[in-house]
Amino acid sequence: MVWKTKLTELLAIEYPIIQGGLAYLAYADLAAAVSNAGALGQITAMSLEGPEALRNQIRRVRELTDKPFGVNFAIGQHGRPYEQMVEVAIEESVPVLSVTGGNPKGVIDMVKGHEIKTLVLVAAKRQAQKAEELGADAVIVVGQEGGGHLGRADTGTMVLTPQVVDSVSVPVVASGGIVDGRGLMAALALGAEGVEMGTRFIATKECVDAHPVYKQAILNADEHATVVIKRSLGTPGRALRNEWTDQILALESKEVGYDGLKSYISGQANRNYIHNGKIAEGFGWAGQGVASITSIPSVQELMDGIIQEAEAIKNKWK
C-alpha cells in the first residue's frame, strides 16, 4: 500500500508521522531511526547548550540518514533566545523546522525565502488560523490527551482535530493521546493530513537517553496514569504521577506562583527523572496514550506495527 496525504508529499515522507519534540530526548539517534523509518524524525534544539552543539546534532543525523528530517524549537515562556539555534538550522540547510509553546512568527520570518518547511504546534482553532497567516505550511493540532506542554483549555484531539481542519487551508496534523494504527486511522478519519507522536517514541530502542526506569513508568502506567501540572501558571503540561508531581499541585492549590514552583518544574527536576531514573527527583512528561504502550520495541518495528496495523483497519472496510 502506497501512503500518499498532503503531509507525505509536503515533507517528501514515506508515512505521515512525525516524531515529537521530546525535550532533552529528541536526539541524533532517534531522529534518524524515525526518517530511516519512513517517518519525519525531529531533533530538539533548544534542549541542546548552543548553536554549535545544535549543528553537531544536525551533522551526525546526516550522517545517519539521507531521509528528511527537522528540528524542533521550543519557545517556551522561560525559554532563552533562539534566533542563533535558527540561524544553524538555516545554515544548515534542514528541510523542515516546528515551533512550539510560542508565538512562532519569529521562527517563521526567519526561514521566509528559504527551503525549509515550517510546522506549527496549536491547541485551538484561532491559533491554528493565526499560524496560517503567519506562512506556517502545515498545523500540528494537539489535544488534552498529549504529553508535555497542551493548550490551556481542556478540549480533547477528537474534538480538537475536526475544528481546525476545517477552519484552515493547510494540512493538520493530530497529536495527542495517538500510540498506534488505530490512531493513525482515526486522525485521517478527522480529516487530519498525518500524525504527530511523542511518548510512544520514548519507550523505543534508540530513545537512547529515556532511562530505563522511565520507560518502565511508561509500560506499567494505565489511563489514570497521568497528571496536568501548572495550570496555575498557565502553561499546562501532562506528566507521569508520581510523588513530585503530587506536590507540585500541592502547591499550585496554594497559589504559590512560579517562584514557589519553578525548583520543582524546573529542567534539572525533568532530568533527574528521565535522564537519571530519580522518580523521587523529579517528573517525567506523557500523554494518556501510555494505556496502551506495552512494548519497548526498535523504531522500525514500532512503524512497521503501526502501517500494519493501519492498512488492517483500511482493508477491513474495503
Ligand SMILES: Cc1cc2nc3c(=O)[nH]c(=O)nc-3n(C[C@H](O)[C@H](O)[C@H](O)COP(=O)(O)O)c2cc1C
Given for the second form:
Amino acid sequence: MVWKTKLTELLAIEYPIIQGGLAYLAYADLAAAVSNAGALGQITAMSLEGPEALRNQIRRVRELTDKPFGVNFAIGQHGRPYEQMVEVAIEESVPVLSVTGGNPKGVIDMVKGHEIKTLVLVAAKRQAQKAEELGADAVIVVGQEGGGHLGRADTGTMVLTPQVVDSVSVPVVASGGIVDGRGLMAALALGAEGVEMGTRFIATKECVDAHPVYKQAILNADEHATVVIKRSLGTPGRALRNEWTDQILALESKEVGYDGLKSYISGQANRNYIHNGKIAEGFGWAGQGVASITSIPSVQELMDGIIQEAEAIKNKWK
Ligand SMILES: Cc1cc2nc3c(=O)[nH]c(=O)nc-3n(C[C@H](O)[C@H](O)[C@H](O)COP(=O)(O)O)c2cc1C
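Could the form predicted in complex with this ligand be given as well, to go with the form predicted on its own?
First the chain shown before, then all remaining chains and molecules of the complex.
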C-alpha cells in the first residue's frame, strides 16, 4: 500500500513519520536507520561539540543511507550560538532542517534560497501562523504529552493538532504521546499530514547511546510515570519521574530559581542517567506514551509494526 500525504511528498519519504530531535541520543546511526526504514531520521545538532562534529555526523549519515534525513536545531538550549552549525548544514546540503526552542527567523532566513526544507516545532496556534509567515515548509505541533521540552500552556496533542491544522496552510505534523499505528491514524484523522515521535525511538536497538537502564525504565513505565520539570523557569520539559525529579520539583516549589536548580537540570545530570544509567544522579526525558512502549525492536521492526497496525485500522473502516 502506498502512503501518500503532503508530508511524504514534501520530504520525499515513504511513510509520514519523523524521528524528533533527541538531545545526546540522535546521532548518525539512529538517523540513518530511521531514514532507511522509510521515515525521516534526524541528527540533533546542538548536543554535538561543534560545527565539524556536525559535518562528520552528516557525512556518516550519507555513508549509511541515500534517503532524505534532517538536522535538528534546538536553538534556545545550551546558550550556544547556532549560526556556524546551520552554515555547516547548508554547506553539506542537508535535505531537511528542523528548529525549536526560540524564534526560528534567524535559521529560516539563513536557509532561504537553498534546497532545504524547514520544519518548525510549535506549541500554539499563533506560533504556527508565525512560522508559516516566516517561510516554514511545515510545522510540528508539540503536545503536552510529549517528552523533552514542551510549550508553556499545557495543551494536549488532541486539542492542539486540529487547532493548528485549521489555522495554517502548510502541512502539520502531530507529536506528543504518539508511539504506534493507532497514534499515527489518530493524528491523520485530526488533519495532520504525519507524526513526529521522540520517546518511541529511544527504545530501539539502534538508539545505542541510551543506556539499557534508561530503556528498561521506559518499558517499566505506566501512564503516571512522567513529570514536568523546569516549569518555574518557563521552560517546562517532561521526564521520567524518579527521586532526582522529585528533588527538582521540591526545589521549584521553594522558588530557588535557575541558580538553585542548575546542577540538577544540567546536561551532565541528563547524561548521568541516559548514557551512564545512574538513575540516582540524574534524569531522562520521556513522554507519557511510555505507557504503551513494551519492547525494544530494531527501527525496521518498529516501522513495520506501526505501518501494519495503521493499515489494519484503515481496513477496518473500509
Ligand atoms: C530524550 C529526548 C530528547 C529530546 N531532545 C530534543 C531536541 O534536542 N530537539 C528537539 O527539537 N526536540 C527534542 N525532543 C522532543 C522530540 O523531538 C519530540 O518532539 C517529542 O519527543 C515528541 O513527543 P514523544 O516523546 O511523546 O514522541 C526530545 C525528546 C526526548 C524524549
